[in-house]
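One chain is shown next in structure tokens, namely the form predicted on its own.
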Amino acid sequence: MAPTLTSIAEIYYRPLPDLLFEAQRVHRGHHDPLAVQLCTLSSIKTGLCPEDCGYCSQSVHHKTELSPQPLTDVETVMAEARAAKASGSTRFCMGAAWREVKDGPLFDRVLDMVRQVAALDLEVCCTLGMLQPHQAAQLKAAGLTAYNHNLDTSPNYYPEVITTRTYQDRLDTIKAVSSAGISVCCGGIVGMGESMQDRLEFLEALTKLDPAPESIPINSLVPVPGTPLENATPIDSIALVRMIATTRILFPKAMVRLSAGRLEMSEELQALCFLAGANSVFTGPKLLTTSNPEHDHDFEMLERFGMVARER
């Protein structure tokens, strides 16, 4: 039975020492508390997306300084994947700024990318927009490990951020992915002007997914000039830690990924997030189109913490 909104709130609002203690206890019961998975996210098709997501620099509706780029060729992506593996990443994610996947030569090229990245013995994840069941089956056959499709926020706040795609559209794609036997990567973004109630309802929505997501990215909004959320107030750091800890307790077996926004986080805050149960980060100079800490910085940080990059 999925947790109730009341029980989720009771977890979130525990005294911080008690919350962190419980999150760490759960974390140690299912994961190596000293190991962090390093992932790399590559933008394989950038910009001109017809969606109007209020946080995104890639939307055709927003006037940002982003330069659109067509779908990358396979060899360029493979060079990035090999470099990511050499830098310690064990998961390579490919993102295309599409509203939905369309059958044809471009999707065939993505399938080829998936096959070749999988041959490097890397976990392979894609985020390509909405999927039909037969497309999910093709990705599975090509060797895709996971598909990312975030809920972003609560069902109630969602229309304040996005109007071109419904919450149910997202749930339908997640169902197609899980039905194909692909692991679901599904999380959200905090700091978009949502209320605390919205954050709790977002977590509740995640708990209703069946099967539960094996990968949950928690993103802190990186405000982009020219987007509707360019002046959003950053999330309070302790609120972020509470979100990570509550996610860990609700999803003991999942990889909880400390995702966008790390460049604006102190190392002390990141340490608290690891203590709260985060066990994965995206590393490398870019997270799709926003700046991100470099590999060397992350290795140095983990070494100071006495932690290590997880081996696959």
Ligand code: SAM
Given for the second form:
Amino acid sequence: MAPTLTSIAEIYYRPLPDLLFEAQRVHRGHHDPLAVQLCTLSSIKTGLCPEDCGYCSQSVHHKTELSPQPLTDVETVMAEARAAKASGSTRFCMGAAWREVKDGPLFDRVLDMVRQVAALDLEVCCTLGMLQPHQAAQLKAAGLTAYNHNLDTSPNYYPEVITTRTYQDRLDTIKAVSSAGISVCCGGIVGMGESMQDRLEFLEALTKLDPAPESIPINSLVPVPGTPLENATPIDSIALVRMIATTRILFPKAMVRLSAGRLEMSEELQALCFLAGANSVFTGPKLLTTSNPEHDHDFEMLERFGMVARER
Ligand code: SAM
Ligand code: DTB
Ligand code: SF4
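For the form predicted together with this ligand instead of the form predicted on its own, what are the coordinates?
Following is the full complex, with the preceding chain placed first.
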């Protein structure tokens, strides 16, 4: 049975030492506490997205400094995937600024990318917007490991951030993904002006997913000039640590990914997030459209912490 909102709040508000101790206990029961999985992102189709997500640089509704790019060719993506593997990533995630996947030559090209990245023996993930069951089945057949589709925030706060689709649309795609036998990567963003209650309700919504997500990205908003959220109040560091620890306790087996926003985080804060149970980061100078720490920087940081990049 999914935990109640009250029990989620009870975890979140524990004294910090108790919360971190419990998160470590759970983490060590299911994962190597020294290993962090490195993932690389590639934006395979950039900008001109018809959705109006208030945080996103790629929406046509916002005036951001972004040069739109049509769907990349397979060879360019493969060069990026090989470079990602050579620099220690074991998961390669391709993102497209589409509202939904449309059948046809462009989707066929993405299927080709999935097949070829999978052949490199990398975990392969896509985030392409809404998906229908037959498209999920095609992605599965091509060798896709996981599909990223975030709930982003609480059901109540969602319409404050996005008006062009509903929470139910997200849930339907997530269902199509899990029904096709693809691993679900589903998380959200903090620091969008949501209340503490919204954060807890977002976690509650995640716990209601069946099956539970195997991968949970926790993004801290990267404020993009020109978006409605450019001036949102950043999340307080300890609130972020509490979110990660609560996520870890609620989802003992999941990969908890400390995703967007690391450039704004000190190494001390990242260390606390790892203690709280985060065990993956996106590495390399770019996320999809915004900046991110370089590999070398991440390797040095992990080394200083006595931690390692996960080998497989
Ligand atoms: N278009 C697809 C979709 O929305 O599902 C895939 C790409 S979208 C950029 C993937 C996720 O990145 C979003 O769901 C959101 O959680 C995260 N994201 C986008 N812009 C962000 C930002 N400025 N800061 C933090 N996270 C962001
Ligand atoms: C996710 O939750 N975070 C990653 C991945 N899924 C695709 C993307 C973060 C994007 C940050 C904003 C940007 O670079 O455009
Ligand atoms: Fe489009 Fe995804 Fe950006 Fe929303 S988050 S505007 S769906 S690319």
